[in-house]
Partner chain sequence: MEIIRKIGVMGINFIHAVWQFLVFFMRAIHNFFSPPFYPKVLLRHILEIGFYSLPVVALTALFSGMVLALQSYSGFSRFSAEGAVATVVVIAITRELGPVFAGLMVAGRIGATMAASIGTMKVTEQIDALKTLSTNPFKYIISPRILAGILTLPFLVLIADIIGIFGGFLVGVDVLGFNPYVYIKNTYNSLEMMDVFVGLVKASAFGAIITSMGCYYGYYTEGGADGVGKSTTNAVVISSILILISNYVLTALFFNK
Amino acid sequence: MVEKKIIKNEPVIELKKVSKAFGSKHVLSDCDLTIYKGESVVMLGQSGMGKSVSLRLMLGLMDVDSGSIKINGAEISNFTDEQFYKNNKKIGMLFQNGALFDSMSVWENVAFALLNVEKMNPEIAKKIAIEKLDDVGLSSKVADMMPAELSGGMKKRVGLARAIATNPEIIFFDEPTTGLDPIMSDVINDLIVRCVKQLGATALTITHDIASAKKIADRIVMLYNGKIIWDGKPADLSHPNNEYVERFVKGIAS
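With the form predicted on its own in mind, please provide coordinates for the chain only.
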């Protein structure tokens, strides 16, 4: 795969004054975030702070209570079903637990969108799936295996191969290293960095893993009490000038 050249400073994902509540619980409150073309952003935050909700809102799986979310300049709340379909074809997603289909072989999982959305010839789809498996360091022998035969790290790699199978413009990563040992976590982080750069994709990763954040991100933001309270480079985490961020990074309970 040849690394794509990209022109940054073009907004791809824009959240402006986004609010979302479930009953009396306000998850997001006037939240602002802009992610630029070719940028890899990591959203840090404790469990229950609204990271996953933010992701669902960007995917259009939930509606905002107020505010605006734009993808490539288009307001997603105004999308028709056809526009959502076209928009989501440009998006890849690595789910927290892999979310592989147990009844499908590895290559069928990787080629799921190719087969079911693009209606591609199975032989061509399998060839592409094997190429994507190679991109994440898995041999062609894995293609005909079933998910139950894979280790946790292999499942993550297959999930990543599926996320990049359609050469997406935007990739979302939901806790990509959860449940993995430190060495395999580092392997997955390296693969994410390489795949994002090769595709020239815009990426958003949500995690609470500081080591992953520092390795994956061009930029890191911190979500707390429904708002982005900090925005900086990975190197800035060592001196964030924010008491909450410093406690989070050092793992200090308050």
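Positions refer to the first chain, counted from 1. Each form is matched to the other, and the largest set of C-alpha atoms that superpose within 1.5 Å is called the rigid core. Small disclaimer: the values here were computed from a predicted structure and weren't measured. Compared with the form predicted together with its partner chain:
Here N78 does not count as shifted, since its C-alpha moves by less than 2 Å between these two forms after the core is aligned. Once the cores line up, the CA of G159 ends up 2 angstroms or more apart between these two forms. Rigid-part rotation between these two forms: 15° for the smaller part relative to the larger (C-alpha based, whole degrees).
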Contents of the next structure:
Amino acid sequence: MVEKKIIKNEPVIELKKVSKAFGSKHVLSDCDLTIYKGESVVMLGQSGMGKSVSLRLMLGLMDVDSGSIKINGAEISNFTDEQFYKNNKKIGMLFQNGALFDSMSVWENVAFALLNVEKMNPEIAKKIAIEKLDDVGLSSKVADMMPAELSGGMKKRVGLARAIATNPEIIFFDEPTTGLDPIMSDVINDLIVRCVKQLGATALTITHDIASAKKIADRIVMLYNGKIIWDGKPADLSHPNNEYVERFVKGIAS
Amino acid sequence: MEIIRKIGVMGINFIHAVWQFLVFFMRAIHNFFSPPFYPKVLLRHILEIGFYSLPVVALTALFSGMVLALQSYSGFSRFSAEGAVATVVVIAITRELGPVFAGLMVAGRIGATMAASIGTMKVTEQIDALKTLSTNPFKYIISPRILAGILTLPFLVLIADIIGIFGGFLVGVDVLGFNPYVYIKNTYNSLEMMDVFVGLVKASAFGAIITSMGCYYGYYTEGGADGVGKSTTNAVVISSILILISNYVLTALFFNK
Ligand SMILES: Nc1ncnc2c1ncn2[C@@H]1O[C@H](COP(=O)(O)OP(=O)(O)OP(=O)(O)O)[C@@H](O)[C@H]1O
Ligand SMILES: [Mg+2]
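So the form predicted on its own is up there; where is the form predicted together with its partner chain?
Now the complete complex, all chains and molecules, led by this one.
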């Protein structure tokens, strides 16, 4: 197996004192988080804690109320339209609900950036799309189907294939294994590990699945009440030295 | 006091909405002119607006031409001026009814479709997904639709004009018993290029109104399926009203000399 390198002095994603509120509801307050090159970080947190919101902020799909978010050292709130779209070429994103384009077939979804951004020849793009579908455990028969014909778990995997189709440097996965059976979850976990190790990508994954977190993470962080309250190695998760994290991992309400 | 406050809030909301729309529209226009372009998307919408609207537009035009001939005959026969039927049909169709009816039909069809499909894309995060795939939704979704509307409506209206006049001819000859050669000659003599041209200018304006309203309401949809429904209704109602208002303004501008 290729030895992978985490380059500790090269931050890829840097959140400093990020705050975000919806009306009177404070989702993030002075949240700090740094993710280094080649690292696979898993973010845990209860439902409604703001995990998806923090991804949207990092992607520039939402604006922070205050604080700074840097991708590869560049402050994303200062991007012009052109810089924003150029920067996104390096980024892959799996949305929690898939967000597939329902007017396009599965393979056109997966190959969207190849066709429309890289202007690749459709035949080659389709070939790549079918390979990526194979990576997420979907047969080539699915390629010509429409998203409406797929099950929830299949949609999720198509979304995953689309997120990694251009071999991005930075990948965000919002609950990649939620709604999948244990065997398929394991396939996806392996795929994420492979993306990070072989392609040298930097990944931030949100999940509720502790087993999967342990498998894919170099580092695990816990979001609670607007801040990262715990940051450690997967092995430390069983003795987290933090009462809340311990309860979270064991699934005890109080 | 409460009423004044409410009216004030409504006024401010209205001005804010108009401002937001203008910014939206300018952004769409701006994006017409800078790459990347998506000619396939443009073509698809030209087809969607032009080709697939043909049946409804043709049917409305046919029947409005027919009813126009019937009504003007019953009116003019009181003054023994039946010969004016062809003239009335031509002028009314090319100046007003062709563009307005086609505009309203397309508003119902295309305005609703656009608001619903863009609204659905918004609430299911497909628009966000586009952005993460390095594709500017203005260039990919909005601008091609608005451009397609501006380009296509004049052709639809031209066809509506022809079919409307033909409808008048049918009734004039078959029902009212005009001599076909005389009717055609009257039609030809009353046909003004300027009328047709202004009708086509109106058509382009309506095309811009319909598509930009559909896109605007779709793009700012909030809150699930319910929000999509609201956006769709708003797009159709507002664009229909704007069509009628702008039709009056354009008529006043061109014909009121
Ligand atoms: N567009 C929005 N407008 C208003 N409130 C929002 C919006 N988006 C998210 N929120 C609120 O922000 C909070 C965090 O939402 P978020 O989707 O980030 O949760 P999450 O941690 O991803 O939860 P889950 O694990 O269930 O996906 C929620 O309370 C939600 O109500
Ligand atoms: Mg979420």
